[in-house]
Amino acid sequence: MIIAIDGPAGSGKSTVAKLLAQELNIEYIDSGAIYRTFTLYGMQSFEGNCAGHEDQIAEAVANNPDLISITYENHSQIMWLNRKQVSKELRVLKLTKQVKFIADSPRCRELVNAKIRKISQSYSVVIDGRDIGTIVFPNTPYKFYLDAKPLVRAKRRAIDLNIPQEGEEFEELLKSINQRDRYDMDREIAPLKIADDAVHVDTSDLSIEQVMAVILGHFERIKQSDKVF
(Lines of atoms letter the chains of each structure in order from A and count residues from 1; the text may use other names and numbers.)
(Lines give C-alpha, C1' and ligand atoms only; values in the text may rest on other atoms or scores of the structure.)
Protein backbone atom coordinates (compact mmCIF):
# COMPACT_ATOMS: atom_id res chain seq x y z
CA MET A 1 0.00 0.00 0.00
CA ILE A 2 1.24 3.44 -0.94
CA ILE A 3 -0.23 6.62 0.52
CA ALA A 4 0.86 9.83 -1.24
CA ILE A 5 0.70 13.15 0.60
CA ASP A 6 1.67 16.19 -1.44
CA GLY A 7 1.47 19.88 -0.69
CA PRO A 8 3.46 23.07 -0.16
CA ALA A 9 5.93 23.71 2.68
CA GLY A 10 4.18 24.09 6.04
CA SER A 11 0.89 22.52 4.96
CA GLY A 12 1.20 19.91 7.73
CA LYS A 13 2.02 17.01 5.45
CA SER A 14 5.02 15.69 7.37
CA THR A 15 3.12 15.76 10.70
CA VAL A 16 0.17 13.99 9.11
CA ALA A 17 2.39 11.47 7.30
CA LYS A 18 4.25 10.56 10.52
CA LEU A 19 1.00 10.12 12.49
CA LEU A 20 -0.53 8.09 9.69
CA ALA A 21 2.53 5.81 9.58
CA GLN A 22 2.23 5.20 13.33
CA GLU A 23 -1.53 4.67 13.19
CA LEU A 24 -1.30 2.17 10.31
CA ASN A 25 2.01 0.64 11.44
CA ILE A 26 3.72 1.35 8.11
CA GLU A 27 6.88 3.29 7.13
CA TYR A 28 7.09 7.03 6.49
CA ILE A 29 9.19 8.21 3.55
CA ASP A 30 10.20 11.86 3.77
CA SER A 31 11.08 12.52 0.11
CA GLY A 32 12.18 16.09 0.88
CA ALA A 33 14.88 14.69 3.19
CA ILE A 34 16.26 12.63 0.28
CA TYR A 35 16.45 15.76 -1.92
CA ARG A 36 18.10 17.53 0.99
CA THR A 37 20.74 14.78 1.40
CA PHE A 38 21.67 15.07 -2.30
CA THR A 39 21.96 18.82 -1.66
CA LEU A 40 24.20 18.32 1.39
CA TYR A 41 26.47 16.08 -0.66
CA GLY A 42 26.65 18.76 -3.38
CA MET A 43 27.40 21.52 -0.88
CA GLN A 44 30.15 19.45 0.74
CA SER A 45 31.67 18.60 -2.64
CA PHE A 46 31.38 21.95 -4.43
CA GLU A 47 32.13 24.66 -1.88
CA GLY A 48 28.58 25.16 -0.69
CA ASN A 49 27.04 25.58 -4.14
CA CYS A 50 25.12 22.90 -6.07
CA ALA A 51 24.28 25.15 -9.04
CA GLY A 52 25.89 23.85 -12.24
CA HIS A 53 27.04 20.62 -10.53
CA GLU A 54 23.71 18.75 -10.63
CA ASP A 55 24.86 16.14 -13.18
CA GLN A 56 28.10 15.50 -11.28
CA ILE A 57 26.09 15.02 -8.08
CA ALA A 58 23.72 12.59 -9.84
CA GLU A 59 26.66 10.68 -11.31
CA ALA A 60 28.39 10.33 -7.94
CA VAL A 61 25.18 8.99 -6.36
CA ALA A 62 24.48 6.64 -9.28
CA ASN A 63 28.03 5.26 -9.28
CA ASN A 64 28.21 4.68 -5.55
CA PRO A 65 25.08 3.04 -4.12
CA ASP A 66 26.45 3.47 -0.56
CA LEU A 67 26.97 7.23 -0.85
CA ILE A 68 23.39 8.06 0.17
CA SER A 69 21.41 5.47 2.06
CA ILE A 70 18.21 5.32 4.03
CA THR A 71 17.31 3.23 7.07
CA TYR A 72 14.26 3.01 9.32
CA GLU A 73 14.14 2.84 13.11
CA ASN A 74 10.83 2.83 14.99
CA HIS A 75 9.12 4.15 11.85
CA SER A 76 11.57 7.06 11.67
CA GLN A 77 13.57 7.64 8.50
CA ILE A 78 17.31 8.05 9.01
CA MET A 79 19.40 9.60 6.21
CA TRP A 80 23.04 8.60 5.76
CA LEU A 81 25.70 10.31 3.70
CA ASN A 82 29.04 8.52 3.37
CA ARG A 83 27.96 6.22 6.23
CA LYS A 84 27.36 9.21 8.56
CA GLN A 85 23.90 10.04 9.93
CA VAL A 86 22.88 13.45 8.59
CA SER A 87 19.14 13.70 9.34
CA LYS A 88 19.76 16.57 11.78
CA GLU A 89 21.86 18.61 9.31
CA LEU A 90 19.24 18.81 6.59
CA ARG A 91 16.93 21.59 7.75
CA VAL A 92 19.27 24.58 7.88
CA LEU A 93 18.40 27.68 5.84
CA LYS A 94 21.62 27.60 3.78
CA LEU A 95 20.72 24.12 2.55
CA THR A 96 17.04 24.98 2.01
CA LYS A 97 18.18 27.73 -0.38
CA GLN A 98 20.27 25.23 -2.39
CA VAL A 99 17.80 22.35 -2.65
CA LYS A 100 16.03 23.92 -5.65
CA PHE A 101 19.01 23.08 -7.88
CA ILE A 102 18.64 19.39 -7.04
CA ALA A 103 14.84 19.53 -7.32
CA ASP A 104 15.23 21.05 -10.80
CA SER A 105 17.59 18.33 -12.05
CA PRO A 106 15.92 15.51 -14.02
CA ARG A 107 18.79 13.11 -13.25
CA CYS A 108 18.68 13.78 -9.52
CA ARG A 109 14.88 13.44 -9.51
CA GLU A 110 15.12 10.08 -11.26
CA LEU A 111 17.56 8.81 -8.63
CA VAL A 112 15.42 10.03 -5.74
CA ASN A 113 12.36 8.40 -7.31
CA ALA A 114 14.24 5.13 -7.81
CA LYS A 115 15.11 5.04 -4.09
CA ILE A 116 11.50 5.78 -3.10
CA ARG A 117 10.14 3.10 -5.45
CA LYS A 118 12.64 0.53 -4.16
CA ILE A 119 11.61 1.06 -0.52
CA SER A 120 7.94 0.89 -1.56
CA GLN A 121 8.45 -2.53 -3.13
CA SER A 122 9.32 -4.00 0.28
CA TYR A 123 7.11 -1.98 2.64
CA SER A 124 3.71 -0.36 2.89
CA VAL A 125 4.47 3.34 3.03
CA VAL A 126 3.15 6.84 3.44
CA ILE A 127 5.25 9.30 1.44
CA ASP A 128 5.20 13.07 1.61
CA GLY A 129 6.51 15.37 -1.11
CA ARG A 130 5.48 17.51 -4.05
CA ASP A 131 5.03 15.01 -6.91
CA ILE A 132 4.27 11.70 -5.21
CA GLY A 133 0.65 11.40 -6.38
CA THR A 134 1.27 12.95 -9.79
CA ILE A 135 4.62 11.51 -10.95
CA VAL A 136 6.10 8.93 -8.59
CA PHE A 137 2.97 6.87 -7.89
CA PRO A 138 0.23 8.14 -10.23
CA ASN A 139 -1.67 4.84 -9.88
CA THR A 140 -2.04 4.67 -6.12
CA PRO A 141 -5.65 5.23 -5.07
CA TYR A 142 -4.52 6.82 -1.77
CA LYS A 143 -3.71 10.43 -2.65
CA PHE A 144 -3.96 13.51 -0.50
CA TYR A 145 -3.09 17.12 -1.20
CA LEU A 146 -2.72 19.25 1.94
CA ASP A 147 -2.77 23.01 1.74
CA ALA A 148 -3.07 26.05 4.00
CA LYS A 149 -2.94 29.82 3.58
CA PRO A 150 0.66 31.12 3.33
CA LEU A 151 0.30 33.19 6.54
CA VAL A 152 -0.86 30.13 8.49
CA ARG A 153 2.00 28.05 7.09
CA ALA A 154 4.55 30.73 7.98
CA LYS A 155 3.19 30.85 11.55
CA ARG A 156 3.55 27.08 11.86
CA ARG A 157 7.15 27.28 10.62
CA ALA A 158 7.85 30.12 13.07
CA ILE A 159 6.73 27.87 15.94
CA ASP A 160 8.98 25.04 14.63
CA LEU A 161 11.93 27.44 14.35
CA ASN A 162 11.16 29.10 17.68
CA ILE A 163 10.96 32.64 16.26
CA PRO A 164 8.27 35.33 16.87
CA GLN A 165 5.12 35.25 14.72
CA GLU A 166 5.52 38.88 13.69
CA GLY A 167 8.33 41.33 12.94
CA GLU A 168 11.20 41.40 10.48
CA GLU A 169 12.34 37.79 10.86
CA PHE A 170 8.77 36.56 10.46
CA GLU A 171 8.26 38.69 7.33
CA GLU A 172 11.42 37.10 5.85
CA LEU A 173 10.03 33.65 6.62
CA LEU A 174 6.70 34.51 4.96
CA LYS A 175 8.56 35.82 1.92
CA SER A 176 10.63 32.63 1.66
CA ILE A 177 7.47 30.47 1.91
CA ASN A 178 5.88 32.43 -0.95
CA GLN A 179 9.09 32.15 -2.99
CA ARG A 180 9.29 28.39 -2.41
CA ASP A 181 5.63 27.96 -3.41
CA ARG A 182 6.26 29.80 -6.66
CA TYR A 183 9.41 27.81 -7.33
CA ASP A 184 7.79 24.43 -6.60
CA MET A 185 4.65 25.24 -8.61
CA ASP A 186 6.26 26.94 -11.61
CA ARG A 187 9.17 24.61 -12.30
CA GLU A 188 9.04 22.66 -15.55
CA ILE A 189 9.88 19.26 -14.13
CA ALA A 190 7.50 17.62 -11.63
CA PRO A 191 5.82 20.84 -10.47
CA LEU A 192 3.73 20.87 -7.31
CA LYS A 193 0.11 20.45 -8.39
CA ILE A 194 -3.03 18.71 -7.24
CA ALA A 195 -3.53 15.28 -8.84
CA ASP A 196 -7.00 15.03 -10.41
CA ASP A 197 -7.91 12.14 -8.12
CA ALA A 198 -6.36 13.50 -4.88
CA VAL A 199 -8.39 14.38 -1.79
CA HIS A 200 -7.74 18.10 -1.23
CA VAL A 201 -7.66 19.19 2.43
CA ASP A 202 -7.25 22.84 3.45
CA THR A 203 -5.73 22.65 6.94
CA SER A 204 -5.75 26.45 7.61
CA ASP A 205 -8.51 26.32 10.22
CA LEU A 206 -8.12 22.74 11.40
CA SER A 207 -6.24 21.28 14.36
CA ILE A 208 -3.97 18.33 13.67
CA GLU A 209 -6.59 16.04 15.30
CA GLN A 210 -9.22 17.37 12.90
CA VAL A 211 -6.92 16.91 9.90
CA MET A 212 -6.18 13.32 10.96
CA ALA A 213 -9.90 12.58 11.36
CA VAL A 214 -10.57 13.85 7.82
CA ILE A 215 -7.65 11.89 6.36
CA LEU A 216 -8.48 8.66 8.18
CA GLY A 217 -12.12 8.97 7.10
CA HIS A 218 -11.10 9.20 3.44
CA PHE A 219 -8.51 6.46 3.90
CA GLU A 220 -11.20 4.03 5.14
CA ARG A 221 -13.58 5.08 2.34
CA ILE A 222 -10.92 4.48 -0.34
CA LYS A 223 -9.94 1.16 1.24
CA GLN A 224 -13.55 -0.03 1.12
CA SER A 225 -14.07 1.11 -2.44
CA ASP A 226 -13.75 -1.36 -5.28
CA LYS A 227 -10.75 0.51 -6.64
CA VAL A 228 -8.47 -1.40 -4.22
CA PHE A 229 -7.72 -5.09 -4.78
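Numbering follows the first chain given and starts at 1. Between two forms, the rigid core is defined as the largest C-alpha subset superposing within 1.5 Å. The model shown is predicted, which means the values in this text are computed figures rather than measured ones. What changes on going to the form predicted on its own:
Checked against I26, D147, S87, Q56, the hinge of the rigid-body motion between these two forms corresponds to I26. The chain behaves as two rigid units between these two forms, and the smaller unit swings by 13° against the larger after C-alpha superposition.
Previous: the form predicted together with ligand DC; requested now: the form predicted on its own:
A lone chain is what you will see next.
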Protein backbone atom coordinates (compact mmCIF):
# COMPACT_ATOMS: atom_id res chain seq x y z
CA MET A 1 0.00 0.00 0.00
CA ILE A 2 1.28 3.42 -0.99
CA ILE A 3 -0.26 6.66 0.27
CA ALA A 4 0.89 9.76 -1.62
CA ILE A 5 0.50 13.22 -0.10
CA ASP A 6 1.45 16.20 -2.24
CA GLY A 7 1.21 19.92 -1.67
CA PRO A 8 3.09 23.21 -1.40
CA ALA A 9 5.43 24.20 1.42
CA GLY A 10 3.63 24.82 4.70
CA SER A 11 0.46 22.94 3.77
CA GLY A 12 1.02 20.47 6.62
CA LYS A 13 1.74 17.50 4.40
CA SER A 14 4.84 16.28 6.27
CA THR A 15 3.15 16.50 9.67
CA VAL A 16 0.07 14.71 8.38
CA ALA A 17 2.12 12.06 6.56
CA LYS A 18 4.05 11.21 9.73
CA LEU A 19 0.89 11.04 11.85
CA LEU A 20 -0.86 8.94 9.22
CA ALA A 21 2.02 6.47 9.16
CA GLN A 22 1.81 6.19 12.95
CA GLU A 23 -1.96 5.77 12.86
CA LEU A 24 -1.78 2.99 10.24
CA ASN A 25 1.40 1.45 11.70
CA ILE A 26 3.27 1.69 8.41
CA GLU A 27 6.49 3.39 7.31
CA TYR A 28 6.95 7.08 6.52
CA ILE A 29 9.37 7.78 3.67
CA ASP A 30 11.19 11.05 4.21
CA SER A 31 12.13 11.82 0.60
CA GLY A 32 13.77 15.05 1.70
CA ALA A 33 16.28 13.09 3.77
CA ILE A 34 17.20 11.05 0.69
CA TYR A 35 17.82 14.19 -1.36
CA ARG A 36 19.84 15.58 1.53
CA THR A 37 22.01 12.46 1.64
CA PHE A 38 22.77 12.85 -2.06
CA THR A 39 23.64 16.46 -1.25
CA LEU A 40 25.88 15.49 1.65
CA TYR A 41 27.79 13.12 -0.61
CA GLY A 42 28.21 15.87 -3.20
CA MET A 43 29.45 18.35 -0.60
CA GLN A 44 31.94 15.83 0.75
CA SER A 45 33.17 15.01 -2.74
CA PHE A 46 33.32 18.48 -4.31
CA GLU A 47 34.57 20.86 -1.65
CA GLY A 48 31.17 21.74 -0.27
CA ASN A 49 29.50 22.62 -3.56
CA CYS A 50 27.08 20.43 -5.55
CA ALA A 51 26.40 22.98 -8.30
CA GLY A 52 27.84 21.79 -11.60
CA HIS A 53 28.57 18.32 -10.22
CA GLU A 54 25.06 16.88 -10.31
CA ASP A 55 25.78 14.36 -13.09
CA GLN A 56 28.94 13.19 -11.33
CA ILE A 57 26.99 12.69 -8.10
CA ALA A 58 24.31 10.75 -9.96
CA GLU A 59 26.90 8.60 -11.72
CA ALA A 60 28.61 7.73 -8.43
CA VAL A 61 25.31 6.69 -6.84
CA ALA A 62 24.22 4.74 -9.93
CA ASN A 63 27.51 2.85 -10.11
CA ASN A 64 27.54 2.04 -6.40
CA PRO A 65 24.06 1.08 -5.18
CA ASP A 66 25.36 0.67 -1.62
CA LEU A 67 26.79 4.18 -1.46
CA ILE A 68 23.48 5.54 -0.17
CA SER A 69 21.14 3.19 1.63
CA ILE A 70 18.00 3.42 3.74
CA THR A 71 16.86 1.26 6.63
CA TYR A 72 14.01 1.39 9.14
CA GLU A 73 14.17 0.82 12.87
CA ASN A 74 11.06 1.14 15.04
CA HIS A 75 9.37 3.04 12.20
CA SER A 76 12.24 5.53 12.01
CA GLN A 77 14.02 6.07 8.69
CA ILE A 78 17.80 5.85 8.95
CA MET A 79 20.02 7.25 6.20
CA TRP A 80 23.41 5.71 5.46
CA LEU A 81 26.26 7.14 3.42
CA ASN A 82 29.31 4.94 2.84
CA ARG A 83 27.94 2.60 5.55
CA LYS A 84 27.85 5.44 8.09
CA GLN A 85 24.64 6.71 9.71
CA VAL A 86 24.19 10.34 8.63
CA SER A 87 20.58 11.16 9.58
CA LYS A 88 21.73 13.67 12.21
CA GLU A 89 24.00 15.46 9.71
CA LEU A 90 21.33 16.34 7.17
CA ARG A 91 19.59 19.42 8.62
CA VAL A 92 22.38 21.99 8.73
CA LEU A 93 21.89 25.30 6.90
CA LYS A 94 24.85 24.99 4.54
CA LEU A 95 23.51 21.65 3.31
CA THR A 96 19.96 23.02 2.97
CA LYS A 97 21.26 25.69 0.58
CA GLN A 98 22.74 22.97 -1.68
CA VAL A 99 19.73 20.62 -1.88
CA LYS A 100 18.13 22.55 -4.75
CA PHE A 101 20.93 21.52 -7.11
CA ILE A 102 20.17 17.84 -6.48
CA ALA A 103 16.39 18.33 -6.59
CA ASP A 104 16.64 20.09 -9.95
CA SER A 105 18.80 17.37 -11.51
CA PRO A 106 16.77 14.91 -13.64
CA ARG A 107 19.34 12.13 -13.11
CA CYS A 108 19.44 12.61 -9.35
CA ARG A 109 15.65 12.79 -9.11
CA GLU A 110 15.24 9.51 -10.99
CA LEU A 111 17.75 7.80 -8.69
CA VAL A 112 15.93 9.13 -5.63
CA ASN A 113 12.61 7.96 -7.07
CA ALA A 114 14.12 4.53 -7.75
CA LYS A 115 15.14 4.22 -4.10
CA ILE A 116 11.68 5.32 -2.98
CA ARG A 117 10.01 2.77 -5.25
CA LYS A 118 12.33 0.05 -3.96
CA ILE A 119 11.32 0.79 -0.35
CA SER A 120 7.65 0.57 -1.33
CA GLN A 121 8.23 -2.98 -2.57
CA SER A 122 9.12 -4.08 0.96
CA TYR A 123 6.82 -1.92 3.10
CA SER A 124 3.45 -0.21 3.11
CA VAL A 125 4.34 3.47 3.07
CA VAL A 126 3.19 7.06 3.37
CA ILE A 127 5.24 9.59 1.44
CA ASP A 128 4.85 13.32 0.95
CA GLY A 129 6.30 15.62 -1.68
CA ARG A 130 5.36 17.63 -4.73
CA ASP A 131 5.19 14.98 -7.45
CA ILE A 132 4.49 11.78 -5.54
CA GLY A 133 0.99 11.21 -6.92
CA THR A 134 1.78 12.50 -10.40
CA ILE A 135 5.28 11.15 -11.14
CA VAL A 136 6.56 8.74 -8.49
CA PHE A 137 3.43 6.67 -7.78
CA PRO A 138 0.80 7.69 -10.35
CA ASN A 139 -1.01 4.34 -10.06
CA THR A 140 -1.67 4.32 -6.34
CA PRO A 141 -5.36 4.89 -5.56
CA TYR A 142 -4.41 6.66 -2.30
CA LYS A 143 -3.61 10.20 -3.44
CA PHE A 144 -4.09 13.36 -1.41
CA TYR A 145 -3.26 16.97 -2.15
CA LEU A 146 -3.01 19.28 0.85
CA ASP A 147 -3.13 23.04 0.38
CA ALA A 148 -3.62 26.23 2.40
CA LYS A 149 -3.70 29.96 1.76
CA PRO A 150 -0.20 31.48 1.45
CA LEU A 151 -0.77 33.72 4.50
CA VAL A 152 -1.71 30.71 6.62
CA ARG A 153 1.32 28.77 5.43
CA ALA A 154 3.58 31.73 6.16
CA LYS A 155 2.23 31.95 9.72
CA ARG A 156 2.85 28.25 10.23
CA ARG A 157 6.41 28.59 8.98
CA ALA A 158 6.94 31.65 11.19
CA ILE A 159 5.98 29.59 14.23
CA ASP A 160 8.44 26.87 13.17
CA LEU A 161 11.19 29.48 12.75
CA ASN A 162 10.24 31.34 15.94
CA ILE A 163 9.82 34.70 14.21
CA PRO A 164 7.00 37.29 14.57
CA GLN A 165 3.85 36.77 12.51
CA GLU A 166 3.93 40.36 11.33
CA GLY A 167 6.49 42.95 10.33
CA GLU A 168 9.29 43.07 7.80
CA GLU A 169 10.74 39.63 8.53
CA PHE A 170 7.32 38.02 8.20
CA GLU A 171 6.61 39.86 4.94
CA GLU A 172 9.87 38.52 3.52
CA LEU A 173 8.82 35.02 4.57
CA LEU A 174 5.44 35.41 2.89
CA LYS A 175 7.15 36.72 -0.25
CA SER A 176 9.50 33.73 -0.32
CA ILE A 177 6.58 31.30 -0.01
CA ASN A 178 4.76 32.93 -2.94
CA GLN A 179 7.97 32.79 -4.98
CA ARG A 180 8.48 29.13 -4.05
CA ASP A 181 4.93 28.33 -5.13
CA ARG A 182 5.48 29.91 -8.56
CA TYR A 183 8.81 28.13 -8.96
CA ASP A 184 7.43 24.72 -7.95
CA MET A 185 4.43 25.01 -10.26
CA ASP A 186 6.31 26.37 -13.28
CA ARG A 187 9.52 24.34 -13.20
CA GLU A 188 10.13 21.94 -16.07
CA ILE A 189 11.28 19.05 -13.86
CA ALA A 190 8.60 17.45 -11.64
CA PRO A 191 6.34 20.50 -11.26
CA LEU A 192 3.87 20.74 -8.40
CA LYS A 193 0.50 19.54 -9.73
CA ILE A 194 -2.70 18.02 -8.40
CA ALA A 195 -3.21 14.47 -9.67
CA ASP A 196 -6.56 14.11 -11.43
CA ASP A 197 -7.76 11.50 -8.94
CA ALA A 198 -6.28 13.06 -5.79
CA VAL A 199 -8.44 14.10 -2.84
CA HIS A 200 -7.92 17.85 -2.42
CA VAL A 201 -7.91 19.08 1.20
CA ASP A 202 -7.69 22.78 2.07
CA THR A 203 -6.09 22.86 5.53
CA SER A 204 -6.32 26.65 5.99
CA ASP A 205 -9.04 26.52 8.63
CA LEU A 206 -8.53 22.98 9.90
CA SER A 207 -6.58 21.70 12.89
CA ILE A 208 -4.21 18.77 12.42
CA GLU A 209 -6.80 16.55 14.11
CA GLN A 210 -9.46 17.68 11.65
CA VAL A 211 -7.17 17.14 8.67
CA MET A 212 -6.38 13.65 9.93
CA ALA A 213 -10.08 12.88 10.28
CA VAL A 214 -10.72 13.99 6.69
CA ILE A 215 -7.78 11.98 5.35
CA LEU A 216 -8.70 8.83 7.28
CA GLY A 217 -12.31 9.11 6.17
CA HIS A 218 -11.32 9.26 2.52
CA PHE A 219 -8.72 6.54 3.06
CA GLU A 220 -11.39 4.12 4.32
CA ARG A 221 -13.71 5.06 1.46
CA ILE A 222 -11.02 4.43 -1.15
CA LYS A 223 -9.96 1.21 0.56
CA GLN A 224 -13.50 -0.14 0.36
CA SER A 225 -14.15 1.05 -3.17
CA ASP A 226 -13.71 -0.92 -6.36
CA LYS A 227 -10.40 0.87 -6.96
CA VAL A 228 -8.52 -1.34 -4.51
CA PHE A 229 -8.15 -5.05 -5.11
